[in-house]
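Consider the single chain below, provided in structure tokens and representing the form predicted on its own.
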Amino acid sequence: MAASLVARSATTPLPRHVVSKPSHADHFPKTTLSFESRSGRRRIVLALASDRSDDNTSKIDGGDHRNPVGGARELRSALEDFPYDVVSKDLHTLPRPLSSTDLSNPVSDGSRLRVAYQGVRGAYSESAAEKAYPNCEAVPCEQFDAAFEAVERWLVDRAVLPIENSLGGSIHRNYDLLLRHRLHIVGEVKLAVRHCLLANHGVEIEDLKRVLSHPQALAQCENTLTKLGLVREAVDDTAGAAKHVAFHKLKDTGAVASSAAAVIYGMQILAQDIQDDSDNVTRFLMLAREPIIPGTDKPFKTSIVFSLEEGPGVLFKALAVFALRQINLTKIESRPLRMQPLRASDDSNGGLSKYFDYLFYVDFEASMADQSAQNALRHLKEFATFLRVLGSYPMDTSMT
């Protein structure tokens, strides 16, 4: 439980000498959960959908437990069994957003928003931003937390910020963002990365002794470098790499970055596509204040996060409750509680033995919209010390 983990899907049948019970949550009423946020912007309204006897009867274990129709549950403890937090404070304490968009307008109708990104101009982040919110305004910003913190204080609209890469593996870095800010995931973009090697005008490749680009896109490109014999020294982006290079006016040094990045700051392209592997994507979160409504008219991925006693099974168990209900897991990322990071316990000689406590971030292919999605949940909440939906949102299906 302990290690870090990646799983391309929980559909794997459980062995015959395990036998899983159904959770009560499978017989679970039909439910409409209806609900504003505190700043008045939006109304979110999720369908619990399932089947229901015309007498309002649910049979639960051979008993019969008479259920409320529709939302004559409370608000709190819908909340409580449906943990996808919305949270905003009044709009009279908050400063005025930068821009006029509606941000209840769809992205598709043309509105200008603003997007903060990592880096600065020609980072591939700004590209993925772009994909995302055609027509944005891009707004760049030096670190991870700037982004989160800009979105929060309505400073933008948006933050498209990567989560993981085919080569390099996750961002941890976001990973613990998502958990320490009360943004929700809306939506999800797939960035090919096609690394150029730049330098200024006049340079040639034999005249080159370093070079300069993040730790991650030096190591995709790990054989090229290796073979023209160049130092590699990190810097913070890959943009800020080439900007740095073409501002000093460097002879010697070179830049790992995007093709745009040159063109963005007068540089010349030596070499295209170093990278070491051809299939490099970067998948991007596209992160909101509030959340979006999910539906079930497109392919959608739900991301969420939790926490598990220390037990044999455990693990096991939670990732069951997807199994048994045929619900595809894409990922699931192991991070150390940081407010909490080692739990004493007895161990078996009388002594106290220390161990990680871990959180555990699962995404999965279906919409909260779905009956089955919801079962698994509140099937998970029974076991789970702590629980919370970071998104429901469409899947990217392209890959580039």
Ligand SMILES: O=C(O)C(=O)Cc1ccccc1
Second form
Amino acid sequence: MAASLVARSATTPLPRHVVSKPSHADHFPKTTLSFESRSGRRRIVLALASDRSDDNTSKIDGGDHRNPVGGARELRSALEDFPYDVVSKDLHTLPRPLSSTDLSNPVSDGSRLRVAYQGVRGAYSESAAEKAYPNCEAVPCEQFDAAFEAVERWLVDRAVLPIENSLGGSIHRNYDLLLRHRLHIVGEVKLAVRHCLLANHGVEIEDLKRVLSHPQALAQCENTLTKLGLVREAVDDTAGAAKHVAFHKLKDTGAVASSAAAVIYGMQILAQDIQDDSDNVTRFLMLAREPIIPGTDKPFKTSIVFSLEEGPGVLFKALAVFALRQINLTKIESRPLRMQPLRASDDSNGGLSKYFDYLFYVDFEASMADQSAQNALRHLKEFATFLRVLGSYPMDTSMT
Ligand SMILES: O=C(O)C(=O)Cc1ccccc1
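Moving from the form predicted on its own, what structure would you give for the form predicted together with the ligand?
What follows is the entire complex, opening with the chain shown before.
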């Protein structure tokens, strides 16, 4: 299959500090994966060609997926054929493109772990990836789906995705993706999020009329943005908002993003720590193709999802299987899906998909290596209509 690798060249020279962005927003399907070459002189965008199947599976068109090496060969040749006027202040930190050796043996030569995240350089998800895997190569993805696909297609080794925020609550999209894909949670990382109000140099705070950012960031800064009387516009990620404002040299628009984004895109910080609550923590999940072997040598957490027949006391019974064994729950979230039954496979039916219309996500403080946790799930299985262990992994105790 011919690779649908496409590179876009910037049409106009760019200020030194701005990394050009392919104009793929209007030409590409929603999910794309973008890589920049080591030199920073070329960018390749992998279009995740979404097919029309009802399970909404998207495929990476980086070549013949039956022969990913072929895809990598085409990817490499594309690196030579499409020069791209990418100018960036920090070329040396741009993500390295994949090569056939990466696909066959991701880290055997001691090269860095590749970790996909949603957003562009300077996103909080990039910081979370680097906290989770110090010295990793953080690989930007346009959408959460692309990050899942990148792990499944061996383009990267891990993905780090936000799952909940102390102010904004759960990011349900990623729970649904955990169900639709078969990746495993192998860790969690909590990040203190400190939002800044950014603008181009020469712009005063009084000049601003609009502000762009990720919807969660806008919600977390509600008070400040309301006091400033700014019109909010939601975009895919905070750093992408900063990049847009810088790229278009906007004078009446600011961005809510990190101080790292200000450096990368050459913007000034008009205000720091503008979130409404100083204790603003986002929890990210670390995802892999294979689960880790749970231990008992450190505090572990287990995440599960299950569904129940509706009826009085059924949920009480489900939660009692943990209480009876003194297992502490750190999260319970119910997701009514009556209007959109979700199709997924669980741990018991050999991958056959089931439809169900009511979901419960539970995190509990125990390792699946603990006999009590195994007994609790065995008990739950007696009356759950669907049950899957999303992962059993070390807790991030760095912020407790
Ligand atoms: O947009 C980003 O920078 C992200 O990584 C998503 C996000 C947005 C707001 C708080 C935490 C994570």
